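This document starts with one chain, in the form predicted on its own, laid out as structure tokens.
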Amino acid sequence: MKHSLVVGMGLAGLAYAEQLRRKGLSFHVIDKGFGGSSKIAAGIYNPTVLKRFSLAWNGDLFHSYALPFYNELQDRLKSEFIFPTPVHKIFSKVSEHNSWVVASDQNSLSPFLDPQIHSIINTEIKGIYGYGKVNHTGRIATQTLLNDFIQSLNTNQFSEETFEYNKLLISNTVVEYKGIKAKHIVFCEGYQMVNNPFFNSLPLVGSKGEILIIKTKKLQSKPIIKASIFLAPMGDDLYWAGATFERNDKTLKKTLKGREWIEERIQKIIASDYEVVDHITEIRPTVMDRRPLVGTHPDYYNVHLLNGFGTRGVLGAPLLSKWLLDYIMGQFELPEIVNLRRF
């Protein structure tokens, strides 16, 4: 009998079967391979709020729990998806730079915001005011992260197919799916938690992105760029560049409009000519009040939840798949801002 079944494996599918491994406890993990929005995300590391120069909700936490994750997760794959750069935050007004200084002043920021005021010398980036720069930040390859991990797992532990709820026995001691037996499942299922039936009455609202993948030779931007929109290198003069927000269309179709947002803003951002190689579309797992949801059903002890990470998936899926292991084992209680059971 495995200890978990994992329906899902996205960043927090990977996060918590990773979770699973370090313990020395079995798991069999059932994705289809679309892998949601990890798939699509431009994995960028930041637990700062540039919008309004703050830190985002319990980024620092997340951010010193996330990296030594990645970095164990990347050595033991023997591959590379971690790529450490800063962001530059290109100010779009004067007052800016006051509002960065007294921001990097702040003992919970000051790690993280260099509070010097940089002239822009990239004439291919457009921005008279200048810039301010976010040190140990960076983007993780999802992709390549996620092909690598599924990679390293065997027929034991993975199965790529669509989960089918009808098919799920659930007893007080066990559960059970196609002859596969659990202690434990654990529903990691992105914006297709709107299908599942144990969970699909709790506010999970989700908010459609559109991005745009675009080449151009002359920009040769390291960093991350950071303006009204990310533009986030990717190699190969590869750039990823969104990302709109949209809450009422829940489709995955590509729009005409998407696309455009996002050029009238690259265009504010940089001089170069560049060629748009991809648009690309997915639902982020959003929740009404902005904060994940994790924890068991009500109704079934064995029966468990890990979800709603919204855009910042990247930095809360290793820290926060922890506290749901820990408290499935009875060594952690789950704070109640994330357990599920606020709703």
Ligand SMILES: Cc1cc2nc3c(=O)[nH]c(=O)nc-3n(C[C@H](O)[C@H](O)[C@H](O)COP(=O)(O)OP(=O)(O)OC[C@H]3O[C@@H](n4cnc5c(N)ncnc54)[C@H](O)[C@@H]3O)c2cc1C
Contents of the next structure:
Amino acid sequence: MKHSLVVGMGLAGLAYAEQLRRKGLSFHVIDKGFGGSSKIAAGIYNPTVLKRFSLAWNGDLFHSYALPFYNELQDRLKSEFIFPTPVHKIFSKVSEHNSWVVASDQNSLSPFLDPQIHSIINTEIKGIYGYGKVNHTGRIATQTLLNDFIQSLNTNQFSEETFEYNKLLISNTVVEYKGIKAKHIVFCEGYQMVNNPFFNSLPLVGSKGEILIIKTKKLQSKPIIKASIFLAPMGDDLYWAGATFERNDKTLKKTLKGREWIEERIQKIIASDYEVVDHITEIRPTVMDRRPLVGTHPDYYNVHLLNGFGTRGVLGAPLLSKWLLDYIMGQFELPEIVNLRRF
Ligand SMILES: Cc1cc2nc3c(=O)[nH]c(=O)nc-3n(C[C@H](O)[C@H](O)[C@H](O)COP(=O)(O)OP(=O)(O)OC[C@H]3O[C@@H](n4cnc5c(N)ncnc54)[C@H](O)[C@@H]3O)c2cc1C
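Could you please show the structure of the form predicted together with this ligand, as a counterpart to the form predicted on its own just displayed?
To see the whole picture, the full complex is given below, headed by that same chain.
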């Protein structure tokens, strides 16, 4: 019998499986093999909120746990998915200079926000007010991470199929799915949780994001550029550009409106010609109160959830997955603010 059956292999399922592995506990992950917001995310890790020059919720705590977690994983997988690089926040008005300097002086932000106001030297980047530099940031190439992690699993640990909820059998001591027996089941389906009969009463609102992948030889930017949108270098003159934030449309349709919205912003940020090589959409697993959904089903002690990472799965997944496993093992009290029982 396995320790855990994990449904979904995005950042949540991956981090949870890795926590189990580090504790020497057995697992089997089921993932349908397509979709999910982890695969299209820019993968930017940035513990600050650059719209408000503030720290993201638990930004420093999540950051301090996540980076060693990914480094250890990168070494073990002999992979390359961590790309540290500063974020350059392009200022849109002179008054932002003062707000930036004040913010960078705060204890919680000073490790990240460089107080200096820099002039833009890359002539392909527009902007007369310069930029502020965010340190200890970068990009996790989530596709590479997920692919390499899956490659490292054997057929007893991973299967590619759509999980059918009505085939799950639950008793006091075991959960069983198509012959796979485990002590626990942990659901990590991202926005697809809306189809999960055990947890779909929770307020996972979801917000659609459209992104473009553009190619431009001239730009030659190594840092991630943040203005009204992010432009994140992916290598080979490709840049991830986005994203839109749409609460009402929950389809995966690419829209002309979304593409135009992003392109307008790209053209305000860079002078370079570019080619759009891809246009992708996904739904972020956002929650009504913008906090994760972690914990155990009120009626089944062996049915659990790890979800609601919203716009910041990269930094949150490692520590939140540890919290859930330690909680299930009776070694940790889940903070009320993330516990799904708050609803
Ligand atoms: C446009 C966009 C940009 C983003 N950029 C960033 C960023 O730069 N930095 C950051 O930190 N976060 C970013 N995010 C947010 C981040 O992507 C999410 O917080 C995170 O990826 C959620 O991970 P997850 O594992 O919970 O869900 P998902 O990544 O959605 O994974 C769920 C997995 O479960 C599988 N699944 C679902 N139902 C079933 C089923 N019934 N059977 C089998 N498998 C199933 C899916 O196929 C999928 O593989 C972005 C999101 C979007 C949409």
